[in-house]
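First, one chain by itself: the form predicted on its own, in structure tokens.
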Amino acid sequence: MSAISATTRLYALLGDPVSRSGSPAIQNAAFRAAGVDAVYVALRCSTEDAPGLLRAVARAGGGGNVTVPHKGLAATTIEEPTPAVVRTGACNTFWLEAGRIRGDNTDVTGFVTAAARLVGSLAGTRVLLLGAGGAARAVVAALLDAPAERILLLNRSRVRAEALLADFGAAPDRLELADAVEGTFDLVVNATTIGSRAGDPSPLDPTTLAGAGAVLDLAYTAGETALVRAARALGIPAADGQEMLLAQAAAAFERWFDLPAPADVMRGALIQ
């Protein structure tokens, strides 16, 4: 990317908070490597302002990403949702195409890529999922497609968890709610925001991880999250959300520009 000019297109991350996001570093490095005349910024915005900002950025010829807590709102703001958005009720990527604001949920692809590094195929797995927000919806969609054998959903708000189950209409023997952690799991996934801030505790009591085959924390922060540290202390393979961040970012780049994403450059930018 050369100097910003009147032809430079704007791409933005919309959410609250956004100050700790690695997306600007990843995407700006990708833009430079691909020779794209664009710039990527993080914009903290309220629920009231997010729809207007999304429309304005897209209508100006740009696009971007959406993070917590606006993914559900974005799904109702875009004009042309992909099947992934319709199914999950969440949108994390948007752009203008043929005069219409399109949206996708690249978190689905991002989760599959990240989980595969830990457990290989998700088919036949038993999964404990923490959370019921936009990220959790992407995880459920990917697991049902795999298909996973059983998904146990644990969330602080039971009403929100029940809404997720109702929206997916999954058979109760495959996707069910839990009040506590019981049994063993091939994979434990944290899809809450706990862990994204330095000093956050683990969203699970470490003693409950003993029966886990692997742990994937979708949150990430400098160093490792408390959940990842607890899992590794028990000898359990674990990873934070950086792999999912990279995979969904690469998919978003390809939606915006119809070009192969410079994955190695994006990974290097995140590491730095």
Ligand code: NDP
The other form holds:
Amino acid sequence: MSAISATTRLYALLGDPVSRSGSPAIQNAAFRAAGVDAVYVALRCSTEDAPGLLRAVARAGGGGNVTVPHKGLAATTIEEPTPAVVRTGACNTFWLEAGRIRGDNTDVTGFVTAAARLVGSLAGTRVLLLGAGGAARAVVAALLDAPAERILLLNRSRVRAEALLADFGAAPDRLELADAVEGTFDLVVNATTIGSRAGDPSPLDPTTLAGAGAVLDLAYTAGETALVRAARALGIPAADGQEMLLAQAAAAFERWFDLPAPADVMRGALIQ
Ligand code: NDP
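The block above covers the form predicted on its own; next, return the form predicted together with the ligand.
What follows is the whole complex; the chain from before opens it.
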């Protein structure tokens, strides 16, 4: 980032909470490295204020990201959704293009990139997915596109899981609701919020991980999450949500500036 001047464009993360987000550090480092005249800030905002802020920031020539709990609201605020937004009902990246507010859900491509580092292609995989919130929807969209062979969905609230199943309308042998873990999986994905706070337990009894090909925890916190620790103790390749965070951030940067994202600089900023 060069010095802030009258031409500097504003990029903002809209959500609540936002104070622990790694995005400002990652994106400002990327802006500096790429020499773009922009600054990235995190704005904690209410459901009432988020749509107005999104429109104002975009119309002023900037853009940004959206996080919990406003991704669904953002999907209905933007004017030009990508297919990923339509499919998931969630928008995490917005910008102005040809006078219209465009939005994407880069969590979908972020998940694919992070999962590929663990299992290569997702095509034909059997996946156990924990959670049925916004992140789980991005994972399901990516897995159905791959296409994965079978997705077993486990969620605390059955109603929410059933709503996800209904919205995606996939064949029951491809996307199925479970009450307990049965079978073996090429990939186990945690898309619940368990793991996002230091000291959180594993969202899954570690003994049920035996035989899993790999584990991807979308949650991340300082140090390893309990799920990642448990998987590695069993010799199972595992990663936490930092890989996906970096991949979705790189995809967002490329939507905004139509430039290749400086991936190494972004990784370095997150590690710091
Ligand atoms: P949502 O609030 O939409 O969904 C939360 C999910 O967690 C629901 O399935 C919910 O179950 C479950 N859950 C919450 N508390 C508990 C609990 N005590 N026991 C069991 N299940 C619980 O959040 P998101 O889907 O947006 O985010 C989920 C996680 O993914 C977060 O940790 C987030 O930080 C992470 N994430 C990471 C990204 C990355 O780039 N690494 C990108 C996006 C998300 P129920 O339906 O029963 O309430």
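Values in this document were obtained by computation on a predicted structure and should not be read as measured data. Residue numbers count along the first chain shown, from 1. Rigid core: the largest C-alpha set superposing within 1.5 Å between the two forms.
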query: E224: with the rigid core matched between these two forms, does its Cα shift 2 Å or more?
result: no
